[in-house]
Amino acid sequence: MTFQKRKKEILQLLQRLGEADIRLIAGHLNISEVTVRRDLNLLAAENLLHRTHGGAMRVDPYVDSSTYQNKSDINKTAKDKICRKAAEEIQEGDVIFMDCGSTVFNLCQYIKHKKIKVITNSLPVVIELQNSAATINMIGGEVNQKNQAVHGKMAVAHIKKYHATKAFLGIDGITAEGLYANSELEASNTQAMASQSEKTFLLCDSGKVGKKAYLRFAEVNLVHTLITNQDGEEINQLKEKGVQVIIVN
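For the form predicted on its own, could you give the structure of just this one chain?
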C-alpha cells in the first residue's frame, strides 16, 4: 500500500473515531506498527493530525493546531513523567480543573480510565478525553486560536460557578518571587481555577522553573504543590515559601 493510500485511510479512520492508537491503525491497514509511527509523524508534520502518546487524534477544523501541538511536544518525556505522578493524586469521584497548559494536556492519557469530572477551558483536553470515563465540562467564552483555549470575562465567570477538589495548572514561569504568565487572559483563568479549588497543583517542567515572563500575576502561595523534574536552589527557595514540591526523575 502506498503512503498516499495509507494517508487517506488513516485520516478517514481518525475522522470517524476521533482518535486511534498505533495498534488499531496497524490492524486496520494491515501494516506494521513501525510504518504507522512513521506515517503519523509525517502527517503530524503536515498538521493533518495530532500525535498523542501511543497514537493520534484528528485535527479540529475550527482551530489552528500547529502552534499548540509544537508546544506540547517540547520536553515531552519530562512532561509525561510529571503527568504520570500528577495522575496519582487524582481519585475516583474527584472534580478537577485542567487549564490549557501543554504539560497539563499530557495528563489526559493517564486519567482516561478514571471516573472523574473535568472542568476545562482547553479544546485539546476536551477532544482527548471524549469517549473516556471522565465527564467533561467545557468552560464557555471566547476561543483563542493560538493556544486552542477559551478565555475572557465570561470564562472566568463560568469558572467561579464551580467548586473543584483539585486544579492542575500550567504556567509560563515560576520563581520564589511569584508566578508568571505571557497573557493577562491566561493569568485570569489560572487565578480563577486556583481560587475555586481545594488544592492546586502546578505542573511545570524544568524550562519554567526560575523563569520570569511578561506578567507576574500572583504570589507562589497560590499553589499548594509543584510537580516538576527540576531540582536546585530555586526549588529550595520555593520550599521555604511554603510550596510543597514533588520532583520526578
The other form holds:
There are 2 protein chains.
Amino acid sequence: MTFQKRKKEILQLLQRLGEADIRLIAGHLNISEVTVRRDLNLLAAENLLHRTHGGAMRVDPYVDSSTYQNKSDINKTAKDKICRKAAEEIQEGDVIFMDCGSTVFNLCQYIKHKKIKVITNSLPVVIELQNSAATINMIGGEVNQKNQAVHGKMAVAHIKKYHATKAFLGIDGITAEGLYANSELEASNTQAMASQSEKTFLLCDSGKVGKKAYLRFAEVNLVHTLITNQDGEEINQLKEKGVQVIIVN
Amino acid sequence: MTFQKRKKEILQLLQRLGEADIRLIAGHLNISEVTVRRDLNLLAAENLLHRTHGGAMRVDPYVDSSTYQNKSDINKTAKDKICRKAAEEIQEGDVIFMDCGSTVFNLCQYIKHKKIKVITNSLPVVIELQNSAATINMIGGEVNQKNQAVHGKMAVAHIKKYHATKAFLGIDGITAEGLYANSELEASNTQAMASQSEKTFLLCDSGKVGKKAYLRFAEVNLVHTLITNQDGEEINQLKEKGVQVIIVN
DNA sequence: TCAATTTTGATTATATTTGATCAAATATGT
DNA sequence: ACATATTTGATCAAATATAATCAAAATTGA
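Let's see the other form, the form predicted in complex with the DNA, since the form predicted on its own is already up.
To see the whole picture, the full complex is given below, headed by that same chain.
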C-alpha cells in the first residue's frame, strides 16, 4: 500500500462520507493510525481535505468557495502568523500583487484597513477586500472554476502593464534547487508578478518547504524574502543561496 | 464529534430555526452546554452567527452593502420577467457580454445551467455564476467599490479583444433621442460591449424608458432589441427608429 | 545480493479538547 | 429596587489526539 494508493483511497472515502476519523480510516485501509495522521497532514497541506482534530473533512467547493478556506482548519494558525508578519511589511501607499494561494488569501484580514493598492488574480481575495480601505485591481481573463482565479496569457499581459512595490506569493514547493508549481499557468503567473515588483515575498507554511512539485519553474532568487513557520536544514541552504528568511512562531 | 462537524450542524440548525438556545443545541448535538457556549463564541467571532444571552441567532446572509439583492421590491418581478425573456434568447455555445446593471444581474439565475461563455465586468455576476455551467471571463482593471464593477481604459481594452454573439446591457435612461448614462466610464463600457457583439439586447424596466440622464452617449440604434415591461408612446417612437422591442407581462 | 534510503509503526511525552464545578455577571419577575 | 433565576467565563481534571523519536520493515540502487 503506497502513499499514492492510500491518498486515493482516503480522498475517495471522504468523498463518500464527508468526514472520517483517524480510527475509521486506519481500519478501512488496514494501516496504522500514525500513518493515517501523516497522510492526512500531507493531504491537508495540498488543500485536498480539511484536517480536524481526530480526523478530516471533505473540501466542498460550493461551501468553501466563498471564504476560500475553512477558517477552522487545524493548521490555520501557522498561516495566520505568517500573514501577520507579512502584513507588517506593507506600508501605506504600497502597490502589492497577491496571487491565488490559500496562505496568501489569509493576508486579506490583516490589510483591510491599509490604504494600499492590491492587484490580484484571485477572486476570493477580491471578494474579501471588497469593502476595505484598499483599492482593488482585478486581473482579467477566464476564471478557473477550481481555484477561482484567473490565469493565462491575458492575465500575464495584464500583470505586465503594472508595477508593484511588493509581491506576496504562494507556491507549491520550494527547495534550494528552485521553486515548484503544480501547473504551468500558475507558474507563469507567479513569475510575471515577481518580475513586475520591486520586492517579492514568498508565504509558505512548513509543508511546502523542502517539497518538490511537478514543475520547477524558477531559481530561488526569484524571491527576496521567504516567510515561513519552521526552521530547518532546508532553510539554511536557502539562506546560503541569498534568500532572506523570516521564521515566525 | 469535532468542532468542524459541530460548526456545520449548529449553523445548519440556525439556518432552519432562525434562533436557538444553548439547551436546544446541546440536546440536538448530544454535547455539553459548556461546549455549545464555547462553539457559539467562536462562531460569533467569525461573524457566522449573532450571540444572544442564552443562545444564538442566525446572521442574515447577503444584506450586502449595495444595490443588488435587497433592491428586491416592487420592480423585482418586472426585472425577473424581463430576464426570463432575455434568457430565452440565449443558446448553448453563445458568447455573451453582461454589464453591471442590477437588471442584468437578475439574468444570472436563468442562465446558470446553460453552457455558454459569459464576459462581464460585474463582480456580483462573477460571484453568482461561480459554480454554474457557464465559463466566466472577468474583465480586468480597477474595481469600483460603489458598483462593484470594473470600468476604465483597461476594461475597454480587454473588451476589444473579445467578440461575442450577444450582449445584455443595462442603462440609466433611454428615449428616442438616444441612450443615457450616469457616468462616462459606464458609457464607454456599454459602447465597447455593444460594438464587439453581433446582437445587443437592452434590459430595462419601465422606470428607465423615456428617462434621460446626465450623459447622452449613443443613438438608440446601438442596440438591436429592447426588452422591457411596459408599452407606451415612447416605445412606439423607438420602434420607428428601428429598435426591436419585446414587452413582457 | 547487499548496503543505503525511505517508509512504516510502536512508544512516549506533549498538547488539545471536553465537560464539571463554581463564582461573577446578567436577565427576569414582583 | 430587590430577590431570584439563569447565563456566563474561568479553572481544572480526565480523556483523547498529536508530534517526536526511534527501531523494524520495505523499497531502492548499485
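Residue numbers count along the first chain shown, from 1. Between two forms, the rigid core is the largest collection of C-alphas that superpose within 1.5 Å. Note that the structure is predicted; figures quoted are calculated from it, not measured.
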| query | Has the Cα of A26 moved 2 Å or more between these two forms, judged after a core fit? | reply | yes
